[in-house]
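Heads up, the chain below is alone and in the form predicted on its own; it's given as structure tokens.
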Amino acid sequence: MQKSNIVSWERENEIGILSISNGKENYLNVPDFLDIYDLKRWMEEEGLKGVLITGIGRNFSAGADLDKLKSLVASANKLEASLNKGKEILDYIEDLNIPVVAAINGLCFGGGLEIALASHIRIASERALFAFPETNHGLIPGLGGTYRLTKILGKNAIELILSGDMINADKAKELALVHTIANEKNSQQFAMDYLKRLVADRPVEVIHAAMKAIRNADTMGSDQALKAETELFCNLAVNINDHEE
């Protein structure tokens, strides 16, 4: 196992489990609550077909630690530059080659919410909470939650955000804010399956292929989308042979 501030990172075969660990919330201590450089590194290591962010113990992540949070405001620049490293953790989990899946346990607030956004694939527990508390304390999200939530639920976003009420995994679900929600108590093993079905047998180049095309599909006009697919399948195709032997 390896460490980088609050998060840790091992590998289970070909997948690769990233681990919040703050006590018994998992706070986020700053808005850049993992070394990027770390990150990249874990992410490059061969053989990687899938991520799994999850919480040590029975949350996923309540967010920001506020009385940290109060040091950073001392120094605007601070702050904003610390935000900016934290969106570009969120931004480079969000645009990987492989799916990552969050297994949400318990709460998933604030900045943790922002995190399970940008993964994937979101599996909850029975029990698990969200919510966006920010309003309350005068605040928005700023890890890119406000952009991220818009584009799954629309206008809907706007009542979690500025109310800053807590809904259950059902409701989640009926939102399609989670994917699915776990029939166990906890969500990471059932997750760990999941994820491990999902890769099964696949080349690596193939996933990376299919990953590809998809976020085309959301960051491209359909001609270039629709363009590059046909590069995608030509690239593979050149190696069809060896995957049938």
The other form holds:
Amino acid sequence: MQKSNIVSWERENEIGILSISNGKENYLNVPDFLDIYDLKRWMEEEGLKGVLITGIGRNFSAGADLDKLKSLVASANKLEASLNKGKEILDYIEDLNIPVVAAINGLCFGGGLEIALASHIRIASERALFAFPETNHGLIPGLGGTYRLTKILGKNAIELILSGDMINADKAKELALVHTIANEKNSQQFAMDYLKRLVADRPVEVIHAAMKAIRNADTMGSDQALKAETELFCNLAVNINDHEE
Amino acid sequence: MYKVLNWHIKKDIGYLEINNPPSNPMDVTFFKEFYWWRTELSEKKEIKAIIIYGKGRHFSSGAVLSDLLGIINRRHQKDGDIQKVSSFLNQNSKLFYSLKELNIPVIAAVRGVCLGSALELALCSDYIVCGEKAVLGLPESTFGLIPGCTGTYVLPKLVGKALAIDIILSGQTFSPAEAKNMGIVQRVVPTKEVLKHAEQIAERLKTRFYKELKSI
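Show the other one: the form predicted together with the partner chain, since we just had the form predicted on its own.
The next block holds the full complex; its first chain is the one shown before.
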């Protein structure tokens, strides 16, 4: 097991596990909750087909430690630099060409929810709770959360962001914020089994191509995305032909 | 004039039947004829809506893998340039996606199997009516490929990233009820009534439709 700031990394064969570990609530002491260079190093490991993000213990993450955040706010320059680093980490996670699944137990607030939103698929335990409490403190989500949440929830994002209210797993499922509710207290094993099933029989090349193509739907117009899709398809097809000769 | 497509117009509705039963596969001839149909026949003033369906029990089993791999392989060996192969094949995607450039609604009436490129074609229509026993899915990843005819672009727009990854990487088929839940199909009806419902919807949409509804 390796560590970077409050995050640890371990492998379970083809799957890598990023665990957030900081006290009971897994507070993010700073927006850049791990070192991006460590993250990149881990993601470049051989044979990696998927990543599970989870919080150690009963909560995913309750988000920013308000006292720490306030001291950061006191120095606007520092805050902006730290937020930008945090954004860079989340953008990197979102852009990964292997599926990233967040297994969410308990609290998933603020920065914790930002991490979950940068993941591709969210699986929650029955008792998971979601919120963006930033507006209660005169702030808004600062790591891309307003954008990502709106992409997923449409106009329903407005209420969640402006009210700062909590929603439970059922409501999150109804809003399509959550893909599946694990019918057990701990979502981690459920999410792990799901992710393993998803990638087990798929070669790394197929996973990369599928994830890239799906990502393109977000970032490209139709002409460009369709062109890229055909190219990814042809590259895989040529490989199949080579194998069969 | 057509071998695997039938096209007829009844009053102001155009009917495009995929006619290669029982499974109506999308082979090289299909894509050729679909191109002719799209460029020469689909846009006529008197047509106010289009219904696409399969002859017999199935919509279509999708692209014929050996055809596709054959084309790609031959072209690749000839040119040695994957870009060229790809831009040739990209015409099929453009063709399906061009249903969105029509000013009239396109309704897919889906019975039986609707897999791979067949589902991609249906996803490029504006409304899917689905028989309750239909089988839907994008199984490409189970044989080492990805959907290559608009699926990876259109599906995430429709159902979001999480579900799109799930459907595309798992390659698992799903039921019409699940498809309706996910927002992929709009109406599920008894198999025998699929065409009747498609006509009803065509009638209703044809006078009120405007092109902007096609944007996803």
